[in-house]
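Starting off, we have a lone chain in the form predicted on its own, written out as structure tokens.
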Amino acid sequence: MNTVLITGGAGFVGIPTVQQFLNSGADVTVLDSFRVAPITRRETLTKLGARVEVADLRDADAVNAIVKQVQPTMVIHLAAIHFIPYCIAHPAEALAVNVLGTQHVLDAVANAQCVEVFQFASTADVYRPDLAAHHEMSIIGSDNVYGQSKMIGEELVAIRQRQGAFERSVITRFFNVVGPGETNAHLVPDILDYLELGDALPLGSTDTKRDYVYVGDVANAVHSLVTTDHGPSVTVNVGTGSSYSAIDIVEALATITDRPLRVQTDPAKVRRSDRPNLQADITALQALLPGFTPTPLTVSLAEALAQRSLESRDLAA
């Protein structure tokens, strides 16, 4: 039985990833600060069957003590500050959590000498902006602090592996994750917030395109990649291979909800610099996981909307 430590396990990707490992019979411990994830998710994780440790990645002693106590054979490192506007507004904090925090996890793993596989959740934002779909050998070069923090994190993982801290590493470059349980104010949850108020949707840039991958597919990919030996070091995109604009998403939601949704440009939400297209080439992912079939965007949106409706009814009850 695998003993798994999942940092950020109370987060958007974290909850379904925890479920994947528990379903496979793993002994799972979650390390999360609950800085972004609601504290109520601690009870959710406990009911699922995971142990929960509350700690901040910036606290090296706490991280070291948890890893020493858990003695994991696998570490799934999802914890980070993910919301790019927040990272841009708070660069020192983003670097402290995403870079220094990652180093603290790697140091603890090196000290424990029990970890066989280390997974690092990176991002498509590490790639230099390009209209074409990105493959794993595409040119690296993020234009913001979040992408830079993940680029550094990938290098830190490689260094620790060369030093013998673990046998295998899996670096997953997530594209835009979507579905139920989102904890940051990204485009889709932002739109869903406005849907609760009416049919007018004040948005920023609407012509940029993104590759939206279902959160359940991401969790499944992480689990499959970590539990199958694909060699000492794997770096792979996790996306769908298709990209959509904000207008595409609004039109899909208008069809799902049968409402006449209207987009209004909000200048305050328009980013000074934004990629025209962020799209995955998933050839490598499908070679590693031959059964990987992306969930359609309409299904992901419908599930996110259904969860919102359920939460609203629970609050009203």
Ligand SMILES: NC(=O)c1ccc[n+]([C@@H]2O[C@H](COP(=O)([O-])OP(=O)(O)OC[C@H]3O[C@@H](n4cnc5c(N)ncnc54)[C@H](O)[C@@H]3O)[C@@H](O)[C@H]2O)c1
The other form holds:
Amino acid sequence: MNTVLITGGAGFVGIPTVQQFLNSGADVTVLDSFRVAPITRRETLTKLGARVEVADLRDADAVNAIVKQVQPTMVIHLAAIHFIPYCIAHPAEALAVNVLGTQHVLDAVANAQCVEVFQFASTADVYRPDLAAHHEMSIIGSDNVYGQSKMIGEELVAIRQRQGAFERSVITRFFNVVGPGETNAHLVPDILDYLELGDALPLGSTDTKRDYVYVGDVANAVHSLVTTDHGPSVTVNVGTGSSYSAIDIVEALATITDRPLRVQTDPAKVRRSDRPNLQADITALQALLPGFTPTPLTVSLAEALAQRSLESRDLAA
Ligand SMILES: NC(=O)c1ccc[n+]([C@@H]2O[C@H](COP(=O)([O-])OP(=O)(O)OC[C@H]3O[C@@H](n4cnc5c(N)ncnc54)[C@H](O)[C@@H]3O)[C@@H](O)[C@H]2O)c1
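Could the form predicted in complex with this ligand be shown next, to go alongside the form predicted on its own?
What follows is the entire complex, opening with the chain shown before.
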């Protein structure tokens, strides 16, 4: 049986990832500060069958003690601050959690000498902005502190691996994850909030395109990549290969909800620097996971919407 430590396991990607590992019979411990994830998810995780340790990645002693006690064979490192506007406004905090925090996890893993596989949640934001789809050898060069923190994180993983802290590493560069359970104020949750107020949706940049990958597909990919030996180090995009604009999303939601939705550009919401297109080349992912077929965006949106409706009904009750 695999013993798995999942940092950030209470988050958006974390919950379905925890489920994947529990379903495959693993013994799962979550390390999370519940800084972003609501504290109610502690009970959710316990009910699913995971152990929960509340700790902050910036506390090296706490992280070390948890790794020493859990003795994981696999570490899934998802915890980070990843809402880009927040990272830009709080660069020191973003670096403390994403860089120093990652080093603390790696140091604890090196001390424990029990970990076989280390997975690191990196991002498409490490790539230098380009209109073309990015493959894993595309030029690296993020223009913001979040992407830079993940570029450094990838390097820190490689250094610890060369020093013998673990046998295999899996670096997953997630594109824009969508679906139920999202924790940060990204475009889709923003649109879902506005849907509750009316048919006119005040949005920022409406023509920039993103590659929206379903959260369940991301969890599946992480689980498969970690539990199958694909060689000592794998760096792979996790996306769909297609990109869509905010207008495309609104049109899809108009069809799903059968409402006459329309967009009103809100200049206050336009990000000062925004890539025109962020899209994955998923040739490598499909080679590693034959049969990987991305869930259609309409399905992810319908699931996110259905979860919202359930939450609104529960709040009203
Ligand atoms: N969601 C996306 O679109 C996306 C895209 C690219 C990369 N990623 C990366 O994937 C990972 C998971 O993303 P997510 O969408 O689930 O984010 P999330 O914010 O929902 O989850 C992150 C989790 O980390 C926890 N956390 C934050 N700071 C912490 C700290 N100092 N100590 C301990 N725990 C802390 C939060 O409480 C949260 O549960 C992150 O590393 C993120 O950078 C996400």
